[in-house]
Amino acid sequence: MNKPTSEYRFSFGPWNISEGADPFGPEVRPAFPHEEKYALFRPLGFEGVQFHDDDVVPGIDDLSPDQISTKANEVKTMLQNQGLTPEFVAPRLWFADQTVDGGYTSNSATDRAYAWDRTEKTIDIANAIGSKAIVLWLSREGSYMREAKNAKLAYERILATINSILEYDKNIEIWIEPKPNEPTDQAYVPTIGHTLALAYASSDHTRVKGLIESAHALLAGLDPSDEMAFALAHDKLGSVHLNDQNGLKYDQDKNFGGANLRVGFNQVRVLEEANYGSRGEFIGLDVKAVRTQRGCPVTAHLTNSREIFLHLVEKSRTYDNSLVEQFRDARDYEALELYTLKHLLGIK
């Protein structure tokens, strides 16, 4: 039995809502203070905050123990003032000079006594803010060339990593969050295959899950809904990031569904099968506001997305799933195109 769609519980971070900087250009439009941002979610239909580790504490590199635990619960305050629940935290181990040839995987022992360190703290302020899991996005794990690091030792590493988070906390979750590019040239943990083939290898593989962003799927020249259905099948979905992406780029975060509305409709519709969100899970967008947009704060690209989002869980809803099967069981593959064309177009 499918879910009302008013219990999809939504989420995004901080970062998707005002942050003007172009790097090919002035800043279109002023950033928003973090602080400020916590009140618009509820009025937008959001519940949860995904949080990097310096989204909760400023400075995170400076601070002692005490003054990020204290910064750690002042924030907890502030979402529990607003309603609000933190989804995961997730260390930024990509703009530290420790980092900027990989954290983990780095041929700098300093450097991955750094990347440890950091990661240690996000656990204490995941629990401090009362987050279940912590997110890695492996963004600097990999090379420019391939002959920079031994890759063996490298994915070792990255095994080893999630062995010492496991054994560190023995109730938080790991969500991988698997991208093939940018900003390293070939990244070691693309796919979701490879998430799964690590968590699989670990201490403890229940605890260990995928986050699957849309964008990031599409970059591999992958299908994300095939991507979220291989993850379901093994009970290993933990959260979604959905945007969307026009062809393979940069990492464009577009509205969801702005530019693949059929590939939208089917992450929905696998999602909706596997009846996605009942044990809590959010729907998580990381959408970035078009870089010409202006004014602040700018928060229509959330709104737009988790709108079009409820109209495709419309669309998968009533979708005609025992004409599906006729077409199937038929092999009338292009009857069945028409069908869903039509059915998405709103045509009888």
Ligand code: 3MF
Contents of the next structure:
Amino acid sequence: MNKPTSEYRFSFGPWNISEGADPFGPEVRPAFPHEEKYALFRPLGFEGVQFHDDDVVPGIDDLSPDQISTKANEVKTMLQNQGLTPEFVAPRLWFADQTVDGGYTSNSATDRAYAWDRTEKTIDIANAIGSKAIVLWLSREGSYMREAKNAKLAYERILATINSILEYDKNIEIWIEPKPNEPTDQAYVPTIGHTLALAYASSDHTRVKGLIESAHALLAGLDPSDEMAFALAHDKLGSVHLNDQNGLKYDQDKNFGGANLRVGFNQVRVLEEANYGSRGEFIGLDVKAVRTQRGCPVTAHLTNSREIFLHLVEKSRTYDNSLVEQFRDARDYEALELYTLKHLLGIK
Ligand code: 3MF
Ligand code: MG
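For comparison with the form predicted on its own, provide the form predicted in complex with ligand 3MF.
All chains and molecules follow, beginning with the one already shown.
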């Protein structure tokens, strides 16, 4: 029996409420205080918070371990007061001077040490606020010039880091969020296949999983629902970042279903079929507010993506699976496609 739609738990990260700056222009909306964002989650229909280490502890690089722990404890209390769950904490390894060449794969030993230090802090913060997972979006672990790094060594360094994390904390889970490019030209862990190969090569694969972002799969030229199915077949889908992407261009973080409703439907269908969410997994969103949107704070992109997800859950539950089986048995995929498109259009 499927769970009622209301049982899905949704999450997003505070960076999804932004002032609208892009590489071509400054902020277009007034700043909305970071600390006030958390009061918005529940009223908008979200109970999970995705964090970067410095979302929990701003200015993390300049603070002592005691100061970091005090701030993390404050955030834990705030989450409890607001009825929120921390979904994960991710080390932000792409902002600092020490990460211009990547973190774990940087050619500088001191910069690699900085990346490890930030990772330890991230794990400590995850524990302090009660998050069972850290996310590694491997941002600058890649190259802009192919010859700049030794790729084999880079993969060995990433694997060694995964093992060090598993050793440092005997309970924490690592969810790797693969992405093929941006900010790098070529990223070292571009797909869920690479992610799971690293997981199985690690010292405890049961604690290494993937987080699949729809747009990242599309940027790799892959279908997000097949990527999700691959992770689900290995019971290694830690979380998802649902959004959309209109072809091979910059990472758009469009609203879920906004570029291709059918691709959205298939992600929901695959998640539903695997009963994703029944063990508390979140439906995470990673969507960007468009620059033209006025107001402060802007949140329509979040509620709209959530609403479309729930409509697609209904579409998935009313999809006539016995008819689909008949079409499959007869290999009448033309009829299957027409039925699917009419179902999405609401035509009998
Ligand atoms: C980049 C991303 C990131 C990650 C986030 C958590 C800024 O394309 O999707 O969002 O999701 O850093 O790991
Ligand atoms: Mg993401």
